[in-house]
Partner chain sequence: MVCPEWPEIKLEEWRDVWVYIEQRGGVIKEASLQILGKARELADKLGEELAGVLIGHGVSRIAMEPIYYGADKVYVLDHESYATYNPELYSYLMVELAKMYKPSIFLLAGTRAGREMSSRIAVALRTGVTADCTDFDIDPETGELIQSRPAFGGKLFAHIKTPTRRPQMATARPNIFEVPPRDETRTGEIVRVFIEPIKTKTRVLEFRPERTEGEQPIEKARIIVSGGRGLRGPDNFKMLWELAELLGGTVGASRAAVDAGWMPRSRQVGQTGKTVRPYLYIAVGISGAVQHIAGMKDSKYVIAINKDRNAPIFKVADYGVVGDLFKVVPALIKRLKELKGGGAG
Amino acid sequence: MGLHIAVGIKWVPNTEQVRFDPVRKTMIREGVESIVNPPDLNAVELALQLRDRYGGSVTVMSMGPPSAKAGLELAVSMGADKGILISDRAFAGADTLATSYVLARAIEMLEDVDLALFGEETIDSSTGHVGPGVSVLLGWPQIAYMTRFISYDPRRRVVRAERRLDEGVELVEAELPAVMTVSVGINIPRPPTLRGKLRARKPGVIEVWDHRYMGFNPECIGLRGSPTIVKEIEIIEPPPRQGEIIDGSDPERAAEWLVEKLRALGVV
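What would the structure be for this chain alone in the form predicted alone?
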């Protein structure tokens, strides 16, 4: 019968252009170029590979501002069947708990999801909380920081995967429905196609859900529903870099020069 796979992606600001509001202590996204969080594209690619192999469908969802629709259009143009943009001013300022709550509720509303995939972390916060948070709220088993998908057994409805730990490699098995977070570099995301780009613009392919449609209490979402408190933000400027270019035609002399420089700087 195939797999219905839900993939969570995040529309993140370019980390080189990040600014913070010192009063609200939140990230300023207006006027900053955004992209799809790179590990999330690895999750989309894995979902498409699993659908192509086992059948089923791929639904990609993102909680964010209206501009996040561009990220969903990219995922659909890669081959995803459907996109859901969860967008409402009421969601603004959400921490990872409030975000996990909204995404878990969205997956429940889809009703027949077998597998939920997320990137391991986001480049704007690097917490790695959302995938595991969704698994806890749904009561589903999870495989976090997966480095290789091994197999899916339709008869037993079990997935097997591999993840690398400091002390070795761990093989993990989980019964569906389950949540998996995908490590960056696990695959090479396919490029969008022209046909996919045209399909992404068709009415109904990408739906927009707000908090009223999803039936949320405003006190449970967004900034008001986020227990995380940022007490202080300190902007640290990177130190100036120094560099010199030397003639490398004489490797022995170049090595002596390098050692002398490192000794002068107290490095060796």
Contents of the next structure:
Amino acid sequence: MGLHIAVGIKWVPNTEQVRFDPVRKTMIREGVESIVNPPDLNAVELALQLRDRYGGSVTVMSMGPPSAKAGLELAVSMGADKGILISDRAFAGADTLATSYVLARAIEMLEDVDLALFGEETIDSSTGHVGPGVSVLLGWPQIAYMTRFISYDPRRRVVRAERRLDEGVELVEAELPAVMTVSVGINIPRPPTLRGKLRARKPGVIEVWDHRYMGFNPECIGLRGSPTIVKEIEIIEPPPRQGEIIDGSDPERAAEWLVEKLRALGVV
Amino acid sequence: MVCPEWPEIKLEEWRDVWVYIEQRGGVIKEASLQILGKARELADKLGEELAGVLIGHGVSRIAMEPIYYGADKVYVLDHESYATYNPELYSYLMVELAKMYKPSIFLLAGTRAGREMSSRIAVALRTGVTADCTDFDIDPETGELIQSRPAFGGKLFAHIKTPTRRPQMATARPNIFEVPPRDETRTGEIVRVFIEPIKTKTRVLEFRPERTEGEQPIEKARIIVSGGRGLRGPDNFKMLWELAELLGGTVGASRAAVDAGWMPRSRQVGQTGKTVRPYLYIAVGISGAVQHIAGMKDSKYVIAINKDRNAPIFKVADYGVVGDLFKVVPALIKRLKELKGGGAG
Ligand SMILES: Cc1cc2nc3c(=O)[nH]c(=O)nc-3n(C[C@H](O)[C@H](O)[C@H](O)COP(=O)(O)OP(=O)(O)OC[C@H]3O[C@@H](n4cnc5c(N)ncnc54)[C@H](O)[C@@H]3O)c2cc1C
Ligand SMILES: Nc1ncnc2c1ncn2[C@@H]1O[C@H](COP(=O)(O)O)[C@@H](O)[C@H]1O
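Same protein, different condition: the form predicted alone was shown, now please give the form predicted together with its partner chain.
Let us now look at the entire complex, which starts with that chain.
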């Protein structure tokens, strides 16, 4: 039996490091490393735990530039069986509809996927829309914002999990095949192993799919398949701050200084 | 050219502004009411109607509420089979409703439920959706909705449009817009709709509401003392509560502190928590990751206490102390108590 699990991972610029050129209004890419979107690694870890427990396989997939291969290699070196790099210029500029569209087709092409896992949201666009979008396109049930995986019942083919809404926690059951989006920090992603790293380099372990191979009409993907259009971008100037920083190795003096500031602000 | 796999639509057939009125147990979410004020402005600019969409069991009782807050009309889907919130069912109902009445703009609150449904509805209708907007406007030339939202952890502000598809969909970040005044003299139309429910492949077995212990919610506080991983454990938050009380404020937390179970989720500040804009924000043992800063950077004043001089929180601080919080905070509490007790010092 086993579970065939597909995991969507996005290769994102590390937002902590992103800087902007205020004159040219462009992103300064030099020196900015990219990383796998953090909750996506939690999704990979969950997939590996489920496979180790119930058998089956884990396929990671990423739509992105050729450099996104590094993210897939990381997931394979953690233990994923296979990676799919969905990469080609026609996919560029995709919004969440176009992204969901492509990932849903990839899952169909993988055949017999039981569980499609995604991160709760990305650090670069932070929408959390892709998982629910894929769920609609595949007609599969969805458990979003999952905070605890409880059980998989192979006989009834249902999974049980907890998920968190703004006002509380829901216990949900879903029939397979299903989509789940995983909260950041629900587990600790395992480190890559040397054996895994070697495997990731083997030919065939990471496949590259382009839009022709996937049978897409170019009008339906990338920028052209995206109903939303970014009309303008502004750089947000952070509100000016005093930036008065003192050394606090003498706590009494620091406290006195803080009290002065609190007085000036009118709060004491 | 548009994707031939999308259903064809005629833009001019889509009119009116809709707001999904999220409720649980017959209580309307404040985040939904907040959108009504802004949506009223948009509808007025377009010369179109503003409608609320209310789904649940027994919600007829509260059907007039959206009208009191500015709507012209409310679509009420009240049936026992809609009693439990289920994104699969609720988004299906809204997709069918949108196909019937064709709204031009459809807004939802940027709660988790609002976000997951907005994507389901948009994808089913093959239209766009912008998450977490903090401003909306109407392009005076084209009448298109301008959806504005922060991106890249709050470093950019993007203005987004959905020119060729309808409805133009977005979620609005909670606590950005103000709830408009409630006016019981307003009148409007109630449209009752029944849509045959689908059999869902998900079942909600249980819902456990999160306790919000009678304390002041952080969204409304004028002063917030927030703690992070630097606090090392739940017991040390007592110190922050004490400090907050002396200042007349309340306590918030970083996600790291919430994930560790030291503080309830309802007090998390940041991108996946609450956006707060207090008069004073005091960050204690918080490094200042972009996701945290996204939720507090519009505070009027920021004070940071952290032992690491290079912590990014200092970049957004007006006043900072580089030092051990376990020494500085107690010293500060002591000094404040002396001031309170001893009168003029
Ligand atoms: C998709 C996504 C969404 C997220 N959403 C949010 C969100 O909404 N809110 C949020 O907060 N985070 C969010 N995060 C997490 C965020 O990236 C950081 O991991 C988190 O904010 C770190 O919390 P922290 O500052 O408490 O902990 P740390 O980064 O570990 O910082 C602890 C700080 O305490 C200081 N410290 C330690 N001991 C002492 C001492 N004795 N005295 C003084 N200082 C001390 C340290 O110098 C350090 O700077 C999100 C992450 C992702 C991937
Ligand atoms: N280009 C992509 N390739 C693979 N997975 C993606 C991609 N974009 C988004 N995802 C997945 O969808 C989740 C939610 O993304 P978003 O809706 O953009 O916040 C991410 O955490 C990923 O798991």
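Take the two forms, find the largest set of C-alpha atoms that superpose within 1.5 Å, and that set is the rigid core. Bear in mind the structure is a predicted one, so any value in this text is a computation, not a measurement. Numbering follows the first chain given and starts at 1.
Relative to the superposed rigid core, the position of the CA of N217 differs between these two forms by less than 2 Å. With the core fitted, the CA of E260 sits 3.3 Å away from its counterpart between these two forms. Note on S249: its Cα is shifted 8.0 Å between these two forms, core used for superposition.
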